[in-house]
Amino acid sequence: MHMILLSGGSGKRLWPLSNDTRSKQFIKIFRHEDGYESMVQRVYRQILTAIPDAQVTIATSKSQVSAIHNQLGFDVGLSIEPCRRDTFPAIALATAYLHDVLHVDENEAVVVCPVDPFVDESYFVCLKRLWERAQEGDSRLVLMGIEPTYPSAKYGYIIPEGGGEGKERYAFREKPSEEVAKSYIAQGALWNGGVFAYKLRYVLEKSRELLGTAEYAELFARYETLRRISFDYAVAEREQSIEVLRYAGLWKDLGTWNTLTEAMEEQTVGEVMLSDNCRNVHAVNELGVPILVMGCSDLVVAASPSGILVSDKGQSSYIKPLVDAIDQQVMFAEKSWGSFLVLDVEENSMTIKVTLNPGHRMNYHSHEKRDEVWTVIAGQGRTIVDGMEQPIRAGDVVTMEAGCRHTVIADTELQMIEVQLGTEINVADKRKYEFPE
């Protein structure tokens, strides 16, 4: 069973844990085991518990990338978008990839769902039928219809609208007032999670039909001048052959801190006290010192090296618009090798902790505007500087002038304090190199 698992957005919303480069499936806030996991390796773990020959892509952009392999690992399927173009060029791509580079074939069907919902058991067997009433119905698209809790203006809606010769026809509404979704619950209607299946022949006709191929080399080289368009609009919207699957099982959409609080299993993480007379109060922390919060109602805290926000619930939904105005250097970020975080920020230098993972390596590199010193703290390594490989260890320090080619390899977890000194110390300044053998 192949399923497409689409992770976009930015996630602002979830600010300060969230921004630009950490949207919000990435954010480590449920309880699992002995530590905590995030939205995506939530969904991807239940997938491989549910259904354990399911062959999962996951469908992203180049920015995602390196946080995904730091939490799943680096045998997750990729399908890389160059840039972004809304939903349906991003599935088109994917589904290209499954057919030209995985060489599935296109009578096989696929299930196409977020890679962020909080769901249950139950959502994994309606996934099942989904891909099953795709593979052996005659509907050209199976969707997922979520049976709505309360009349929502955050989701478009699936209306069934009658039909004949035992074809239901629907209609899709998006995000509509409250009072008008209460009308479409009265006619039936169900909440449209963008969850659906199909053959990939069907969406490989509706990738020609649109972006004028379907042929995953050419989509992939002409991604940035495709078409911006949703595949509701393109697709679902004008189909005739559909079939709707009713889901009344746990959903949650947690793209709020008001939503994703009700989903947390704890009222804290991380170092945090709530005074006895606190109620309905939830604080995350991901910074080192200790957050108290005493006396207060209906509120949400949370802190990183981003920033701290403290919100009443009801309110933390309409972040966005302030967020947009803040503009801050990146500050955390995970990596493929590892991880990130910024300390200090001056007008010449920049401070850094970073961590690698056992057995990982940086790209083989060099700047032209800054020098950088290495003080390791914690683990055992090697760096290669200009080709010389040498060891290191707790206590040693590297050195290396702009123009120096230069990596540091983890045999253990590796911790080290980055100094970068330089007039101009900035993202873009950064060549890499092939590997040295």
Given for the second form:
2 protein chains.
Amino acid sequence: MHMILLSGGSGKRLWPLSNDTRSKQFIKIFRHEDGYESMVQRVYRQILTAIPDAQVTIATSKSQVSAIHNQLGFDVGLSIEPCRRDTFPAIALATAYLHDVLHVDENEAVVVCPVDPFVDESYFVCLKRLWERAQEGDSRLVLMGIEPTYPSAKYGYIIPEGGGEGKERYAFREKPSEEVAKSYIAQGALWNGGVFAYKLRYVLEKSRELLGTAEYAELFARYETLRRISFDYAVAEREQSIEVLRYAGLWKDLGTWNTLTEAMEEQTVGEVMLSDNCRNVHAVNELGVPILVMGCSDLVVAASPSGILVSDKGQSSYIKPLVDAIDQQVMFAEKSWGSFLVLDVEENSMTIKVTLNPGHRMNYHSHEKRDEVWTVIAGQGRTIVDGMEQPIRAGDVVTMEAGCRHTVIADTELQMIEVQLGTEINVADKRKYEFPE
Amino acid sequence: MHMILLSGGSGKRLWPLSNDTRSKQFIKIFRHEDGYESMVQRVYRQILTAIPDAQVTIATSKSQVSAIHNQLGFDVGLSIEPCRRDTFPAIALATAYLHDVLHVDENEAVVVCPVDPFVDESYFVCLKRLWERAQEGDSRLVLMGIEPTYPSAKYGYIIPEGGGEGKERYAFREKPSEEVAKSYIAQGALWNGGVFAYKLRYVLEKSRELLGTAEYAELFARYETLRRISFDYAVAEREQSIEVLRYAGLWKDLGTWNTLTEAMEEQTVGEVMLSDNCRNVHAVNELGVPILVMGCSDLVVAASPSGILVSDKGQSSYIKPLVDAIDQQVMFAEKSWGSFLVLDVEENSMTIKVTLNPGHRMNYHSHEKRDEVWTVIAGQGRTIVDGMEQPIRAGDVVTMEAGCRHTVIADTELQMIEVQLGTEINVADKRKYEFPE
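Next block, the form predicted together with another copy of the chain, ref. the form predicted alone:
Next comes the full complex, and the chain you just saw is listed first.
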């Protein structure tokens, strides 16, 4: 059973834990076994448990590939978008990927769903039924309709409009006022969670019709020129042959700090102390220093290397314009090979902790305008500097002048303190080379 | 005019900005000219402005000497207590220091006051009057009585009890209940701010009487064996010959976050953004990352390399037991030669940013159980490693194995990233040597 997971764009609504490079689905906030897992790790694990024959392809942008490999490993299928172009181009590309690259038959059904809903097992049972109805039924598009729990003004609604010839027809409405949402719900409307199934052929046809091609290579090459358009607008709202499966289980959209903390099992993650008289306080601490919260109510506190948020929960949905005003460099990132954390920024230097996963390596690269010094603090590996390979271990120091080509290969988990020195330190100052043999 | 400033002990009430090594008087929180100054910097500057002929001796413990030199320079007089023994031994030692070391005549008066009241110029006018009355009047002890602004249960009270033979007599009462405080105030009581003046001879006599000696060298040598006893209890409460000068000007004891923030001119210090709907929020940020506060009221937020506090203002006075429960290493310290900041702590390594002030140097020292690597990130200076001196500048790397003797001398302001490597990293692992010629 093929599935396409849509891994959405960067977001600032969960700042400082989400930012330009880390989308909310990568924040490790859900207690699981000995540690914490992210939304994407949670949903991927849930899929593999509930649908053992699931073959997952994650549709995502280039910028998330490192984080996905870091969190899910290298076995997961990826349809990589060269840039962001909304859900219809993304789904069209991923569908073409399944057909052209994975050679899935065009008569096979596929389920598409977002990577970040907070759900339980019954959701995956419903996904299987969606797939079966798309495979066996006679509707071109099978949608999940989520039973509303309140008249939300944030979601899209699927509204039954009565049918001709024994088939129900549906209208789609985005983000109505609360009043209007109430009237939709009175008419039997369901939330549109962006979950649906179809036979590949259906979306390949829509691609040809709307984008001029359904070939993967061509879609990929022309991706940047494609119009930004949502799947709902381009396809679902215009389709007459629709089946809707009702879903009444757990479904939470954890898009704001307020809703996210509702899904947390514990009040705190990381080193946090709450005084006894705190009420409805949640705190997430990704920093190495303790947080103490005293005598507060209805508060969320979140700290990461990017910053510190202290917000009334009810106010947390208004965060975006405030965070947009903060001019920030990236202080932390998960890469395919490990992660980095900025420790110190001075006028002519930057100090970074680099962690490489065992067996992984950096690109072979050079910088034009900065020297670098690596001090290995843990593990073992090898460096290649201007073509010369040398073993390294904790305590070793490697100095690299501007222009010199270098990389590091981790034989065990490897940690280094990297000091960058120069008057123009800039992430863009990086030239990559083929890895030396 | 000689003055003794009592610089009190370490405190956790202003955590995370105060801690075991940084007392509250060293927190830079008051806007002054282009930057911020600490309580001790503020009061020292105020003294030098209001009393140009003031000769200040700060009575403090060994542990604060580095911070005082860092903030006030090296010209300030110091009476250094080998350990903490409450105010009477501290004042006795400082008085003996004035007499034996600075050769101040025993018939000269001295004013004693704490280093950390938040006051304006009128306070220093009153200090001068105190000194004049001690010098010229016939009372043995001249005290400042602060006009109470509310029936506080936190302070000591000086209560007039009527006099015989034309002289008023006073009772001293510490921390009464609010009810009792009201009745004191009705009797004309004043707050005891720990500010008083006397002729040296008076305290030298008390020293001989209560400590067995008034000689500086002997007091210093025996300091650890002296009984912990306050000046009020040992001297003021037993003295019949007292004059009290009433002070009605600005006086604030900034001992809690609540009272401290009342004295801040601005709502924020450091990189802080408050949403428009914040009410009565103060935030102090000593970290290099932004703080965003949204929709909060009556809140104090404080962040330093030691931790992050988020507290309802009314609750902030209950902080001590909560902070006591946090087991913390020192993450930041001001030293006589500059400062250090812990950037990263791992199992077998610690990374620190070291800043040396121009012309200053570290002790010549070695570590038994750790190697160190210095990467110079700014400035110029010299290292001496196992007796060999070498110039250093930004970009240079110095490696020091365990056991090797080393120091660094800053010719300009000098910054280095120090990576410590070893399985038993410990501040106590330090052996000092004479500085090589």
